[in-house]
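In the form predicted alone, a lone chain appears below as structure tokens.
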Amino acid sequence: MLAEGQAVRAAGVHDALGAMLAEQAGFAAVWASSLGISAARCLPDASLLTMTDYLQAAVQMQRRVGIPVVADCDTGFGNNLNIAYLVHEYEAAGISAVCIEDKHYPKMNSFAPGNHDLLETTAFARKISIAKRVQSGDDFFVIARTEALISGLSVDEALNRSYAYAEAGADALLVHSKHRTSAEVQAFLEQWDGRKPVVLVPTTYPGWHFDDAVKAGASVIIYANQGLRATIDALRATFHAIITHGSSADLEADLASLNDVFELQRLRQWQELER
């Protein structure tokens, strides 16, 4: 999509379930969010899970979806040894592509407070030009996330360490920001040339809309935790609705229902089996 100069919309999950549904509303790709799938078990997102847990969730949600899978990969689970490794199991396992960020390991979320310390720009680029170089096969996507903005440094080094990533081999460059406003990485977006895709994350600037995001230059747009934060509200309601009225009588109208659950489940296919 991106060779044809198409923009590509990506939304956050953290199961195979939130896949499905995201490509059911139109999204073409996922992201196998570090974030949601740590919530999943009500875990920090502080590299306390290990490569198999996050490498396990993308895999289930690959191999129900038909649309791209990219698995949020942190800063790579350890040196350059595990990067190798990291690509080795996640192209094997079908991933259509991972992202790796420039933070030193452990990571911390990067809305979280606390410091958000980088790497070397060097040290960083070698881990992507490993990734690049194990690879076996010429469809494996390797997306280089600077923390630059995030860790508080400036524009200018943040399109410093794109550019050195970018020559190592990425194939995307993701650049994040918590500012409020896209300003930014409208700033980032002005100066950059264009030799590879950009990727955006507007968690705290959600009001950019998608359309004014593609003309000032992102190639992908990537919701990454709305999904996760819609499914904490909608189940605290509703659980509390049963428990406050005594019933869900009032909810079934607005509930899916089993039918919905059954498709979803492929229910009716895998009854066929038996016949």
The other form holds:
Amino acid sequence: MLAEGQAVRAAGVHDALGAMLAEQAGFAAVWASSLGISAARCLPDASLLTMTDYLQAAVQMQRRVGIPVVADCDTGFGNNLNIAYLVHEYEAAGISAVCIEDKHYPKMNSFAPGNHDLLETTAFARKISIAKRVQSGDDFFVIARTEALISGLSVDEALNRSYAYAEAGADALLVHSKHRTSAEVQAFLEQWDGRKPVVLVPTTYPGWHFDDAVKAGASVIIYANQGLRATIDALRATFHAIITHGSSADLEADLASLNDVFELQRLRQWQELER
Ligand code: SPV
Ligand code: MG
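Now show me the form predicted together with sulfopyruvate, since the one above was the form predicted alone.
What follows is the whole complex; the chain from before opens it.
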């Protein structure tokens, strides 16, 4: 889609069920979110889970959907050799795209208080060039993510870093921002020369319509945690109602049916295998 100039929407998910629901809703890709995968274990998104944990989660998603899984690989889980190992493992496992960010390992989630210091530009560019050098096929996609704006640096710094990462071979640049409006990323897009697609994550500026983001020059928009937050609210409200009302009767009309569950499990196709 990117090669044809089409913009892509990706939904952040933490498991195969979320990936399938995103695909059914019409998303062109899923984002195997480090925040979501950690939160599903009630752990902070702070490099506590290992590469193997994240890889397994991404593979579980990719096996069940036809759209690409973009694996959020944090900082690449270590140094240059960890990057090379990551690319070997993810590519061999059939994951289409990885995203690696320019913070130090261990990293902290972009919206959480903590250390958001960045690697030197050249050091991270080297990680990207190693990632691209060790991939074996032509289709593997490496997104370089700069946390420059998250760590309080300027749009110019984000641009300088993005150009350096593009030169190092990145297939796309993710520019993360925690600004309350799209102003910061719009300033970035106005100056970006378009040599590679730009990926945005409008968590703190949710009012920016997809069409407007695309008009401004964005190519991929990741709705990183809306699904996770919806899940939390849905489970909390459901469990609370059952405890409060003493039964689930009042809820039934608003709950997915068991047939719906069986469809998502492709139960009929599985049962046909036995015939
Ligand atoms: C994620 O979803 O894990 C991300 C996006 O990396 S953010 O949580 O905004 O850092
Ligand atoms: Mg993440």
